[in-house]
Structure formats: structure tokens, C-alpha cells
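Starting off, we have a lone chain in the form predicted on its own, written out as C-alpha cells.
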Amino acid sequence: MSSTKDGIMIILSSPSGAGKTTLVKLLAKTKNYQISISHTTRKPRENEIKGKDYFFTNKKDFKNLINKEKFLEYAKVFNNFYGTTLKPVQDNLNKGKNVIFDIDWQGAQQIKNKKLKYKLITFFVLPPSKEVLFNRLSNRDMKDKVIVEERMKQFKKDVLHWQNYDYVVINDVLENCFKEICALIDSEVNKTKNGYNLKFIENHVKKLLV
């Protein structure tokens, strides 16, 4: 049973390019959430800082952490490993700090399966359309067609996991999506009703999968 003094866990997942990382940073800055910084074996992107965006490591050291059971969750995504170490998360939650996670559906499911004592709210972020997603990926990945095509192929598989989340939000206008997430978190914490429209989400997913 979670203590009222404990922090809560908030997970944002999405297909690659839907904007979850931008939303996580905005939530952390505005709501003073602690971002859970993941370990990863992938190379840093331009402007990414070690210890702030990720703990960049190699596969040998990552697998060593797996063997020592240091991870709350970990997954292999696009041939790279990503993982969240447990201790820093627990330390923050026990101090009453809310922790927000920028992880994929595999990691989210592992955290759910752990059934920790802390309150958990999960969000799946979707793009407004496949066309918008393609443009975002093309800009982000420096127009590397191979990378973009790989992520677009993965997109349909990732979308299928939307039903495993408490809420699905559409990141069309960033500010609107941010406000919607904040309102849904507040409704969960305060145990009040919200205007979440599941039917609308179901129809949107169908359009994305066409």
C-alpha cells in the first residue's frame, strides 16, 4: 500500500517520433517531476548530455547491471539496450518526489508487473497522423531514409500496445497535449472525474493503422 507521503510514478511511452521525450521534459520543468534517467547503449544524439539525457554506456557494462539485478526495467529497442536502475527511483519516491519515465511499452509493462507499492499512472502518446510522424522522424534523424523507414515499420507494431495504458493522448499541438496530461494526472491524484474519451482514441488508432 502506497503511503500518502510517497511520490507517484508517471510513465510516458510512444512510438518513436511521437514526442514523448519533449513532453517528459516539459512536465519535469513545469510540474517539478524528477525524470528517471535511463542507461542506454546507443550513441548520443547531437546536444544530448551524459547524466542529464541518458547514462551512455557499452553493452558489456549494461549486461553486467542486468546480471546484478540493478534494473527496474530494461529492453532492447532498435538494436540498443535501454534500462532504468531501481535505487534512484525508489530513493526519490520515498522522499515524496514524483518520478516520470520516458520508456517504451516493454519497460512500462515490466514496471507494471513489478507491482511496486507506489501509485502508477501510464500514458501512451500518439501522433495526429502517420504523415506528421514521418515528417518529425525525417527532421530528427537528419533525413536518414533507412532509419526513418525502420521506425515507420515499427510504428504499427508499437501502436498495438495502446490498450495496456491508463490513458492515450494525441500529440498534435504540444501545449494542448501537455495540458491534457496534467489534467488527467490531477484527476487521478484527486480521484475526480475527467473527460477522457476512449471511443475517440479507438477511432484514431484505427486511422493510424490503415
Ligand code: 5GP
The other form holds:
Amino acid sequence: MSSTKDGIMIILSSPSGAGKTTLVKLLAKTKNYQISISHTTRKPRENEIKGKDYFFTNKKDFKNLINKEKFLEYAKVFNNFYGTTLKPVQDNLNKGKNVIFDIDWQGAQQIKNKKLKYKLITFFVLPPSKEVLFNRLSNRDMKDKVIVEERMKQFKKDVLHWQNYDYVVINDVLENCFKEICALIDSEVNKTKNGYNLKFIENHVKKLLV
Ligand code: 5GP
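And the form predicted together with the ligand, for comparison with the form predicted on its own?
What follows is the whole complex; the chain from before opens it.
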């Protein structure tokens, strides 16, 4: 059983470019949540800081961590490995700190399946439209059109996982999306009703898949 003193786990997943990483950083800063720092075999981007954005590692070291069963979850995403080590997560939760995860649908599913004793709330972040997503991805990886195309193709597949999450939120205006996530977390923690509109989300997903 989870103790009331334990922290809670909050997962944010999304198709690439929906703005989830910004939301995670905002939640961490404003709400004092601990961000779970993942290991990855992907090369660092220019603006990324080792040990803050990711623990950048090679395939051999990553496989070692797998063999030693250090991961709470891990997955292959866009040809690279990404994983969350269990110990720092558990340490924070046991100290009463809330932990926020920026991970893909495979990792979210694995954590759900583990049925840990801590409360878990999962969010799937969607863009307002495919056009907005394309623009966001193009701005981020301007130099690499191939990556943008690859991620747009992946988008349609990733969207299909929305049903496995507790809540789907649309990141149009960042501030509004952030407030919605905070309100939903509060309603879960305080066991109060919220205005979550599943029908609206179903329609939005339909539009994205056209
Ligand atoms: P990026 O390379 O753009 O930083 O991340 C690519 C994808 O990998 C994103 O959807 C991100 O959420 C996901 N990701 C990052 N860290 C992890 C992790 O530890 N586990 C899993 N399963 N996915 C992760």
C-alpha cells in the first residue's frame, strides 16, 4: 500500500514535438516535482546538458544496466535506447517527492504494468493540429528534414496509444495546457471531480488521424 507520505508518479507522453518536455520542465519548476532523468544512447543535442537532460551513454553501458536489472522501464525509440533507472525514482518517492517522467508510450505501459505501490497519473499530450506539429518539429530539427519526416510518419502511429492514458491534454497555448494538467493532478490527489471531456478528446484524435 502507498503511504500518504509517499510521492506520486506523473507520466507525460506524447508524439514527438507536442511540447511535452517544456511542460515537464514547467511542472518541475512551478510545483517542485523531481524530473526523472533518463539514460539514452542518443547523441546529445546542442542545447542539452549531460546529467540534467539525460545521462548520455553508449550501447554497451546501456545493455549492462539492462542485464543488472537497474531499469524501471526501457524502450527503443527512433533507433535509440531510452530508460529510467529505478533507484533514484524510488528514493525520491520514498522521501515524499513527486516524480515526473518524460517517457514514451512503451515506458508508460511498462510502469503501469509494474503496479508499484505509489500513485500514478498518466497524461498523453497532443498538438492542436498536424500543421502546428510540423512547424514545431521543423523549428527544432531545421537542419535535418529527414528527422522531421520520420517523426511526422511516426506521429500517426503514436497517437493511437492515447487510450492507455488517464488523461489526454491538448497543448495549444502552453500556459492553458499547464493549468489543465495541474487541475487534473489536484483533482486526482484530492479525489474531487474534474471537467475532463472524453468526447472532445475522441473528436480531436479523429481530426488528427484524417
Ligand atoms: P528525444 O530524443 O526527443 O529526447 O526523446 C524521444 C522520445 O523518447 C520522447 O518521446 C521521450 O519522451 C522518450 N523518452 C525519453 N526518455 C525516455 C525513457 O527513459 N524511457 C522511455 N520509454 N522513453 C523515453
